[in-house]
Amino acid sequence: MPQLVHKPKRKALLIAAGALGLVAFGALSGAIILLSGAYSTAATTQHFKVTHQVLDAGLRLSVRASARHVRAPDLDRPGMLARGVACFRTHCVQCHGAPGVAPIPAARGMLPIASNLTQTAREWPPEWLYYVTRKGVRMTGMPAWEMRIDEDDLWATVSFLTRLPVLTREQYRRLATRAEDLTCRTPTGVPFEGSREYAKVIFRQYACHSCHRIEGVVGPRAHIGPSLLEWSRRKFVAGVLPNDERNLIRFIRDPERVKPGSLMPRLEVTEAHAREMARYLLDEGAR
């Protein structure tokens, strides 16, 4: 005599099974239409209204997770303000804009737009500022700046972003022109981590992806570049050098010098990163 299943318990069952139906029936229909082509991947086709409103409920629930640990530090230091409006005028208000500054074309043109920092600033604290600075939005085309701007320099940066909203157009122009003999900071002194995930991070931060294959790293399928797979097993770097670690960073960090004519542009690498990169290749898990 087959157990009766007690009705709570059944109706638990029925909504759990609709519930995956409906999940199923939503991915299968996103994959058709995908696979269809019907979906416009144009930069002139706008999302849908809640497309953008689902987007940026995440980023902001995202962010507010992540930076929940970061601690600002006194954003008023004397220095602190001319340094931020050198980064901001090297690296932010070509996509952003500024107090009476419009973003260049091509930015203007972009999908989603970038944000009016104005309105971020004003809404946002400094450590989801600097978080966002820090670590990029993936799929908007915000970048990571770390490896790029000095640490002292994201939070100068910051200090600038907190006092946006209330420049007006005068003032911004004043302040962009006291800094024009300032610079934007690169980081030194970057450790050494031997971290493999960091190493990825690395490859895909100076773009080798875009031309090489590498083991664990996900990318377009890309073959301007020859792959890096099972590097080890490799006798030369270049064709030219023994392939060890010394010569590879040699190459990773000065391809002209090493082979003249090579095609792989000098990428700025420093000499901590290269190693990474180096040793994540000549490691032979790295297949």
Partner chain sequence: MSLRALIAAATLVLTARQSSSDVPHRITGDVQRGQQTIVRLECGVCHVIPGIPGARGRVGPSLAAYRRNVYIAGRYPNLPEVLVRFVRDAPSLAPDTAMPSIAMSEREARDIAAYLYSLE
Given for the second form:
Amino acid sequence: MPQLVHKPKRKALLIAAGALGLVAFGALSGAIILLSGAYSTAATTQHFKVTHQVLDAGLRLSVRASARHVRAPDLDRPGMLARGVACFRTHCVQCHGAPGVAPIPAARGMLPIASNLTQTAREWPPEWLYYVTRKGVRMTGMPAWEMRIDEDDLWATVSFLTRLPVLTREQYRRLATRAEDLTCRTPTGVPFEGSREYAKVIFRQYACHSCHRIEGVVGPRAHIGPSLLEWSRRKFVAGVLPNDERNLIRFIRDPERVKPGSLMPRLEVTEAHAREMARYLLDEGAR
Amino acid sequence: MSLRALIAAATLVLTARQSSSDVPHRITGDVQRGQQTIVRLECGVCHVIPGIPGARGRVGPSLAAYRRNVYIAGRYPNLPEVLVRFVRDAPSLAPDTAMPSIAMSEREARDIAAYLYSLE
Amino acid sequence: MSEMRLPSALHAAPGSGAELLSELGLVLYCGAGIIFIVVVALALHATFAKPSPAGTRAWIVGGGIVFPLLTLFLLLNYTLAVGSAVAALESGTALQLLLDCFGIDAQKRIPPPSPGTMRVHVIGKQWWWEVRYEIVRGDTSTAVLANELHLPVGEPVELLLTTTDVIHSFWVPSLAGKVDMIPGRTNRLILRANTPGLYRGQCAEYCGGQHALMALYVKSQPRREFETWLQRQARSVTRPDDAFLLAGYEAFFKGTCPDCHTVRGTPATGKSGPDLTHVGSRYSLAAGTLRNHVGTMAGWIAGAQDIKPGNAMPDSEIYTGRELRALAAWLGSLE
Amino acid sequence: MSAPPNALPRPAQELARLEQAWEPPQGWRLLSAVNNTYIGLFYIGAALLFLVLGGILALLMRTQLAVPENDLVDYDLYNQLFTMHGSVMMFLFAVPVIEAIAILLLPAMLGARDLPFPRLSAYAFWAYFVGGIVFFGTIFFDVAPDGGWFMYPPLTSYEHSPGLRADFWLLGIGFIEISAIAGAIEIVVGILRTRAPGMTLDKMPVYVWAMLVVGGMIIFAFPPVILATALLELERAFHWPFFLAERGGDPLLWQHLFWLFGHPDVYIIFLPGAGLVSMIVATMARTPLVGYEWVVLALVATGFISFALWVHHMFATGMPHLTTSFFSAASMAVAIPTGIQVFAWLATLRRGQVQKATPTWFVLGFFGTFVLGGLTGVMLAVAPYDWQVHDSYFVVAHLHYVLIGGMVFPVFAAIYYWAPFVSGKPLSERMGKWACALMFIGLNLAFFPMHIVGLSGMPRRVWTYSDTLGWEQWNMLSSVGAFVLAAGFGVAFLDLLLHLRPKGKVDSNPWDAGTLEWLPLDNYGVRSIPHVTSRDPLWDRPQLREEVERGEHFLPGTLTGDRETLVTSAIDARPQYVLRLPGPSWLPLLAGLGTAAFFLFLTVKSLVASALGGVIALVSIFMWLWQSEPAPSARLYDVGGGIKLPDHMTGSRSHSWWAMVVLLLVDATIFSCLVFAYCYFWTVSAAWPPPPFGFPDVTATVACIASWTVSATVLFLAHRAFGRSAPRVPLIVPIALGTAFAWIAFVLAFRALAQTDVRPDQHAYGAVLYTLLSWQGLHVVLLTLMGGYTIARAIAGRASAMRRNAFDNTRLMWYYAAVQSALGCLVVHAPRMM
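Switching forms now, from the form predicted on its own to the form predicted in complex with the partner chain, please provide the structure.
After this comes the whole thing, all chains and molecules, with the earlier chain placed first.
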């Protein structure tokens, strides 16, 4: 019965061809929609319900997997709550709101909308909260805070978040007023010194790529500041100082002092971060 | 013309008409002559300049896609009048810059600016 | 440098050795052209015409022996005469030599170099030229410059060609044929131009990485102008008064510049790089690679390795923008 | 005309036995083939591969130079490109391809079954191929040489070229030196000793004459470059200052040695081309070459004159007027023999009815380009004119006209002409004409503008140029032309790929040619070796094809059961003995690989691997030599025509004796060049020996010479005794004794030098003295190896009064080494007489 031998083969071929055809059809229609401009990028157009659900589930699953190895410290140490409140009111309340406090107007129009943390904090364990706060969420407005809030204060923030669901309007206001004199601490060190990958993270976290083109950092083809491609071969920093590590760090941290009138803003770059950036840029040619 | 007045005037003239991206780069210079002038003055010693043979200098920034640059010397809006002045006499706009003032006529500076604005 | 003549053996300067050689060339091209056409015509004829017993040994004896013997005999005598004339830069055209070289001893008509003939040392280096005028008007001071040579119009100047590293070859096509610069030897070349002008030359012997960027300029100028120029070249430099130039002067000594460069009249006495005493007066920087103005000067100081990779001058890595400009301006002021 | 030497009918099985003896190895074992038809094809294929590779480098360069200030390649890569292009084309394409064609064609043209040393050809090929590939590969690792193909020191010395780049050049040249010398031995001995009976010198085809002259030229032209490369490597590796002026050396010594090779090399490349043209022209015009004697004379004259031209590469070095005049005259003089050949070809074409096929077109293309190159060559010989154009693009134009016009066109004419000889049918006429037309147009378009741009002041070897100098249009034209030329090559190679199918049995004479290679051929060559009575045997004896194929001529089968060919006398080609040839073997391949590994690993200073390669090479060579000289048979063999011949010969009649003599000529020429170097230093320096050093110790010198005399005398006595007694005693004892005295002599020579207080890295004087000593030492080592080998043969019973070629060759080397070493010791003291 030779036919039997051939049939499954043909079937497999057909399936494969069908699958390929589908993929091709999908790619083609996607291309047509993109190229025709029919796909709307407006923030007034909402996601399909299913899209939202899939993305939400994806977020939960991803955070659960990534936070597997996070171990929370003791969240009830004295003073922790106060610092957490300080961080929260400095960095979070603007978009997330708080009991009795609405997000600022600009944040109310975001898509996707920043979640109300009173609910999140009820449903998520502290490790997840920590992870999301530290690493941020891609393609939402949630940035990674690891560059701006130091490790202890990140946990302090989480410590506060865990209590958020049980606060009344008054309690929150009191806490917030009490924390007015405290500042949220920024990190000082760099976890992976000399790592080129981490240096790219640093560039992105300071939004350098919004004005400059940087080797290995994906971003817009920006022409605001000069291109930093092949920087190691350049002779001057800002056309003013010899291009070496010391001068580069100096300029990154305080552009105005090196070059009065410079439109490059002072980004409060820590010494350690500036060093990583400078080394990354100057090392390029050596690779 | 003083620096302040120059920028103010240029900005005034042009801020009103920012709608088309071409407008700020309108300049009365000859692109081809500009190219020749750049070759003659050997600007390529310090800059990478597309279309100029041998221009591979790294002392100053690359001038590729110069038309799209937003600022001059990281300080001034990239406007024709500012560029013309910067090309001729950079230190008058940026006192600490490494770029010397280069002897050339107003017209040559305009030609150079026109060439730079032709770089997409 | 619009006044520069094309560096071409086909555009020889009047009164130069190159002029004699270009006339010699003309004779060679005409002769070769005729011979070439005849041989090719014969080949085509022999291939395509009907067979004929005419193709015999007579062709071999006539075309292969008698004709070349005669031609080469004439050519050899003629070229020997031209060679002697060029070597001594005797006046008279090559065509005259062609007409009367037989029967007249060409050697006899060549005057020995006059005792007053000026001597200039040209020293090839990777990848630039040092030029030394030894004696200035009985004074023993020396004028040292780089990548540039000045001649008084109409006077033969004897070049003494040497090298301090590898073999180079001195070639200014519109003035003379080339002469190699060989370690351990001194070669001589006589240059003369009957009209003022600016000529370009380039190293003709492969001398390593940047052989392609090793050019020089030769300027012929009236005697009086030349004298003035030479006297100025022999002068030393003084500390500048202008504040900006002074900043440049100080920048020069802040860096490693004085280790390699000499600026006469200052503490800078380095020997391995070009003498910069009058660098501002020169036509070019980096051995004919760049025109000389404040912009190229600054660019060369800051980015020498981008312009001429592998050359001995490092990229300066210590100057601020303002210092660089000041340094370029000061060097440019050394005219 | 007489009857053929052998009667019909031939015995049954004769042909089958012949076929069996010459059975080629099959499949991958083909790599062990040593037969000239296989090695010749491998060799040509490899050479053409390097032509393609070198051509790609050229295209890269032309693309870079197409426009001014181009950034396609940087200066560093460009300098590697032109160095590699020149070196690959000269050393890996031009010289090998002419030897390759000779290896393929010569035996058939001579009526021989194979060359006398098939394994030597195989070894030369493998050493060249492996070495060449490695050499070329350096470009991919950024370690390709960048000193230009003539590698002038001091630029290429250790100070200005640190790193391995220049060493790889010396390595690449080392391979080509080995294979060229091996090829020359093969060719010279093959031509002189394996011609068909009756083919006296005046009946040899012109191409054979050309190759004989070229073989001779290689023997005398390569030694200078062998020495030069050795000296440069000594300078680079151990800082012995041969070319460094500040320590008494002189960079011009390199130029003299290099061009003493380099200029004859041009004729080594061109003369075979001329020889090929002579053959093709005669056939295509269907008439014997007009002025055969003149042409032969011209070839020989060119060979001699070419050794007197080298200085015209150095006219710009500032040498005295008288010197330039002499070399100017000599350089012009070479135009005369060339003119003779050109007019001989023209006369031949005129006389005959010319077949207008592709080979003819290539020959016409050759006329149109080579003549122009020759004329510009005469211009370059004019010293004052050379001062302008030397080292400019004018020279680049000239040399490409001469080499592509004078050598590549004839080679492609030959490829189209002899393709039927390999595959039985011609290549495509249509593609051939296209190839020829594209190559001709491309060549002229690429290189004619270079004359002009050179006169306009553009020097050679520049990676970029400014757009202000008026050079850009000419360069663009040249670049376009280069691609047209490449397209021409492309069409020809495509034609070869599509239409060339080599086969064993070929019976084809499409052009109706008159020479022996167009006889029916098989793996064994001709069925019977023809008796030759005229210059164009196939024209003069039309029935020869059938007679040979029926086996009516000499040696119609195999007499010993081995592969065989006839050895004839050098002048009048009388049969002397039947030469038994070795069959397929892996040893040459192994020896070639070992040699390549030895040099390669030595270059990268990996000494253990290098030594391993050296041992593999040595062992393989000894094993292959061990198999040579099979036991002679006592009987005589009937080769036909009533001629009975032995299968072995000793002394000066043996072909191996001739090979040894050729090798010693090479050796002696190297030594002469070394002596020349010594005298050169002496003449250029103010005082000799340079103070504060003295002459070597006289007593030790005399003792050294005495010791050499004893050593050689012992060998001579052994030789006298050898004929009479049993070999064992008179061989072992005297050779051991001779070796001991050779070593004593060497030690004495060393002690004599030690007296001078000069170290080899101190001054050129010391460097050249110690090189003379090293050369002597090298020979002592060689004698030890050869002596040991001879003793081993004696012990193994492989030596007898009849079977003594190994001993005789060792003995020759011994005498030579003794004389050379004694002369070397004396020459050092020659300045005392002044």
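Positions refer to the first chain, counted from 1. Everything numeric in this text was worked out from a predicted model, so none of it was measured. What we label the rigid core is the largest C-alpha set whose atoms superpose within 1.5 Å from one form to the other.
- With the core held fixed, G79 shows a CA shift below 2 Å between the two forms.
- Once the rigid core is overlaid between the two forms, V190 counts among the residues whose Cα shifts by 2 Å or more.
- Core-superposed comparison between the two forms: the CA of A43 stays below a 2 Å shift.
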